[in-house]
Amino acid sequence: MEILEIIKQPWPWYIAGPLVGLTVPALLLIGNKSFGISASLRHTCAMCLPANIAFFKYDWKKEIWNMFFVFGILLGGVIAFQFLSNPDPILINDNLKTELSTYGITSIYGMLPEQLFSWESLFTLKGFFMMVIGGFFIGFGSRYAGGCTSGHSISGLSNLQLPSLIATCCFFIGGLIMANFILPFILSL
């Protein structure tokens, strides 16, 4: 099998997980930096909106590496989507397909169902809740928790930080509540 064909296939957890996990010690050893993505929003605001807000008054140039890291993630996503996309449909359980069809979600050909994630659905009540309200809660939650899931669950846990353990437990509990109670309610709107 060619290397390009191997890259196009989904990688098993025992390969992808350690590769993601190795970024934490690499960042710590190479640059004494901690892994996390949500701080880049603060850096972006400090760069682009030099307002008279105390939260944005700091030397953001010391954290410019984080902006390059986030840019690399975006660029990698674009390259993977354009050149390494697997044309095969996403395989999901038949029971999940049946449950989703009861909510009107039948077009499951990509990573995001078109009935939920499109410009047309944005202007529906369901789409507004999923994208606008959901985006607000993700942003608010990551700021309130002092970091996002990558910062707490990958970096914080590997550094044995108790606040990261508490945040990660709350992320999982919130995800279970969302998937089992709130999401079915939103999809039924």
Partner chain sequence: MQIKDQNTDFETRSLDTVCINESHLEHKWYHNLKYLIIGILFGIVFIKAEVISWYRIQEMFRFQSFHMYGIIGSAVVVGMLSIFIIKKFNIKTIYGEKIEFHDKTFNKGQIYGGLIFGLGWAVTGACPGPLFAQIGTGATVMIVTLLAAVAGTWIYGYFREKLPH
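Would you mind generating the form predicted in complex with its partner chain now that we have the form predicted alone?
Only one chain is given; partner chains and other molecules are left out.
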């Protein structure tokens, strides 16, 4: 049972990072697939509401592997949460903790602050910005950029693609602007 106890602890970056990186050759070797996740959002559009838009008119059935892959990620979430959960509260940087407490976010537990991400807060202005507008930006931006963190930052950089490096830099610039300049405003709503 000791091994299970070790697995239940949070994994360090030098274990997790290489495992994430190995997804790239794993998908190539088992079926010539390029690692990418945001494409699944496009396939969902093509499947459910193509609406005669050229961008969604393609044979999505050929891309069905991607839906299996993302459904697997969801199942992985279920398994890790049910069987491999670590009961201790998440350890976060003290400065972040202090900053969040100024916005009244004091319950640091689990992966997401419950005070921000919940069905109740969905219908507040803050919750709407964070969950709905935020989600919209993820979908719109990743497709506009031709990929997300997996397709560009991991797959693309691994294959030494300059456009992926440009996209990755822009992901970070956007993130820095949001986290440091816009998010404080949203959190104080």
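Values in this document were obtained by computation on a predicted structure and should not be read as measured data. Positions refer to the first chain, counted from 1. Think of the rigid core as the biggest set of C-alphas that the two forms share within 1.5 Å after superposition.
A.B. asks: Cα of Asp94 displaced 2 Å or more between these two forms, core superposed?
C.D. replies: Asp94: C-alpha displaced by 2 Å or more between these two forms.
A.B. asks: After the core is matched up, is the C-alpha of Leu157 off by 2 Å or more between these two forms?
C.D. replies: Leu157 C-alpha, core-superposed: shift of less than 2 Å.
A.B. asks: Once both forms sit on the same rigid core, is the C-alpha displacement of Met131 at or above 2 Å between these two forms?
C.D. replies: No; Met131 is a residue whose C-alpha shifts by less than 2 Å between these two forms when the cores are overlaid.
A.B. asks: Could you state, for a rigid core superposition, the Cα shift of Leu49 between these two forms in Å?
C.D. replies: Rounded to one decimal, the shift is 3.5 Å.
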